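Given next, in structure tokens, is a single chain: the form predicted alone.
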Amino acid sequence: MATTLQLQQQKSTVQGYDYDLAIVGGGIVGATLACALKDSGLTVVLIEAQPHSEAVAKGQAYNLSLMSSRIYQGIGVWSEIEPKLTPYQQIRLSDADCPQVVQFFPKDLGLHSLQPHFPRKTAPALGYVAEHGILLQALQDFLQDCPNVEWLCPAKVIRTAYETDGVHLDLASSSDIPAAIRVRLVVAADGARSQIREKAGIGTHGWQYWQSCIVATISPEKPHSNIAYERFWPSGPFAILPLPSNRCRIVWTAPHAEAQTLAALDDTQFLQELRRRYGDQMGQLSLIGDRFVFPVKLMHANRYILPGLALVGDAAHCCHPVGGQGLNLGIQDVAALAEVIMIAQQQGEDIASLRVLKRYQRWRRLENLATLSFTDFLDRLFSNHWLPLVVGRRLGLRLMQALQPLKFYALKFMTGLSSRLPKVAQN
């Protein structure tokens, strides 16, 4: 990461600007964008309201798709991340208590041809489970060696003025951080309640679901065998993701009232209810740490760009957690935006102009909309008791298990490999 002196020397090439680009939000998506721009020749500032230690301490865990892993490989940070993740080599889909199970394996995707950089001693994976702190810490460490990137942390943007020749940001921060900076382009990576998006007047559409998500970490008696489960119940999807040290992450979707009731149970009662959903295949279960409950919503920004502004990640879209696509969409956003910006910079174009930023919006908005729509469809298809739909979806699972082409295209979507491949992921 650059020192102030180094950046002042670089800024002399950016007449009248403190930085070329300001990323507001130093979480995983914002930090990934900064990493992707390491060789861009652009000066970048990351503005984060939380101290580094607090940002890393969050207890979330994420499904990391093969597309995301390829993006991180191309950026150059994968070798630091991969040893600390849990790969899963099998996915099992099922519908409530129906005995039919669809099993996905790497061979169903022809994975060896799609993962040229896979270590020879490591079995091919269909995806990975990443704990928030491990992933963000690896990105922060990587940025220490990026001379064109500076952190302003903790700092908060309190005013944004979009002018014809740049963007003026007023900051609230400690005394050693500037009170104001001027940049060419602002990227909002500040989450679903993005203040940058709202202050820019960009509206959103979507809805709150009738469901909330309960997340918890458990330790099963028997090995999880690096298998990811997604079981659909009429009340909502129920996912089990493998973690290191034979732990598992539970993502349990249920109607709001039921979710609140489950969250209020003591540990013994909660584990009893959990085992009814989880089954007996892994023996006795024990809880590790706290349980968390959050409402589920779908949100899509009416546009991703304005002159001098681009939205990425949850600032632009939120989807149902079924399939674990949320973070992966954000990682794909930043790979696309970084590519668009770097090509424009090389060609002498204004990186903050609508002409340039529309290329990013055209690339990502329809792809994200397709994922938001499909996750919504899955949740509505399986979260009901209507007999014709029950019969139809179970027939669909049987066909998917029997027909290899259906498995292949389902896996392409789940792994992100059906999307347009950014150049950083083509190495």
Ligand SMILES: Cc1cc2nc3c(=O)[nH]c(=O)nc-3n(C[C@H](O)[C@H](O)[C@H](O)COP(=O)(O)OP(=O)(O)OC[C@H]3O[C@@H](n4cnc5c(N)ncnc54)[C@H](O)[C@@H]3O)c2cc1C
Second form
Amino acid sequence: MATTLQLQQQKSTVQGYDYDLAIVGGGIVGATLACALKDSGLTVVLIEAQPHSEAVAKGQAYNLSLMSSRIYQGIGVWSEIEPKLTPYQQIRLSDADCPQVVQFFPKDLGLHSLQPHFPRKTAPALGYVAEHGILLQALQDFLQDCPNVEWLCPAKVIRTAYETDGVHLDLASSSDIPAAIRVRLVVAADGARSQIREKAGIGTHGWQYWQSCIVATISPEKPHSNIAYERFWPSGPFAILPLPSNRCRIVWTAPHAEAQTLAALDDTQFLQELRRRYGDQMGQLSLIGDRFVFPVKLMHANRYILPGLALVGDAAHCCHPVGGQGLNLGIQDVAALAEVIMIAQQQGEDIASLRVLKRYQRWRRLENLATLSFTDFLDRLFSNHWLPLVVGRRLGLRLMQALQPLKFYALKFMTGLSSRLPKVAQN
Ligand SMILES: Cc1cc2nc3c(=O)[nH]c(=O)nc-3n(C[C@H](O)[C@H](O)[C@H](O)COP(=O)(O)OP(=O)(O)OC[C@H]3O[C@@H](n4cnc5c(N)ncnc54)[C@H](O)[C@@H]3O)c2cc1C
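We have the form predicted alone; now please give the form predicted together with the ligand.
Below, the chain from earlier opens the complete complex, with every other chain and molecule after it.
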């Protein structure tokens, strides 16, 4: 990251603007965009409201898709991140207590041997599990070597005024950060309750699910063997993701009242309930840290762009946590936006114009809609007790286990590799 002096020298090259681009929200999506713009020739300011210590302390863990890993590899941050992630080499998909299990392996996707294109020769994986703090810290470390990026933190954007040739931002901060800046383009990476989106008058559509999500970390007695589980119970999907040091992340979706009851149980009772869904295959389980409950919603912004503004990540869309797609969509958004902006900049176009930004919206809106619809479909399909549907979906799982092409296309979708490949991921 640049010092203020270096940035002031660069700023003088940007006529009438403090920076070319302001990213509001330094979560993983916003920080990834800043990293992706390293060699863009644009001056970038990343504005984050939370102090650094709070931002990295968030106890979340994410499924990181193969597409996201390729994007991080192309940006140049993968070698830092990869040793700290847990790869999973098998996915086991099942329907409640039905014994039929669909098993996915890397060979089902055509990945047979060691992955030579990764910096460390690694066994093929179907995805990775990343802890929030580790991922965010690695991105922030990478930004230390990005002289075109300045990090304003903690600083909150409290007002945005869109002018014909730029955007004026007012900031609130307790430190010596400027109270106002002027930029060509604002990127809203400020999360699901995006103030930037709301104040720009961009509406959304969607709904709250009848479910909440409980997340917890456990330590099983037996090795997790780098297997990811997704088990569909009528009350909602239940996922187990492997973490380093033989820990596992539980993502457990249940109707609101049941989720609140589960969250209020003492540790022993909670573990008993967990074992009823989890089974005994990993021996004794113990809880690590707190449990958190989140409401689950589907949200899609009616548009992703206005002149001088682009929405990315949760500011543009939120989906059901089944399949762990949310963050991955945001990472794909920023890879697409960075590509569109950099090409426009090279061709001398106005990066803040609708003409340019429409290319980003055209690229990502339908792809995101497909994932939002698919996760919604999965949740509804497997939460249904209607006997013909139960029989039909169990037959579907049997077919998927038996038919290689079905597995291949399901995996392509789950890993993000069915989406349009941004240039940064073409390596
Ligand atoms: C229970 C649960 C499980 C999930 N599991 C997965 C998973 O396995 N895989 C996956 O891919 N996704 C998962 N997700 C989704 C994932 O958490 C989100 O998609 C992702 O965190 C969104 O990142 P973001 O950077 O867009 O937004 P956020 O993480 O919300 O970051 C927004 C940032 O903007 C800052 N900010 C807000 N307003 C301002 C302002 N005015 N000025 C300055 N800064 C501001 C905030 O402080 C924050 O740091 C899950 C979600 C839930 C609820």
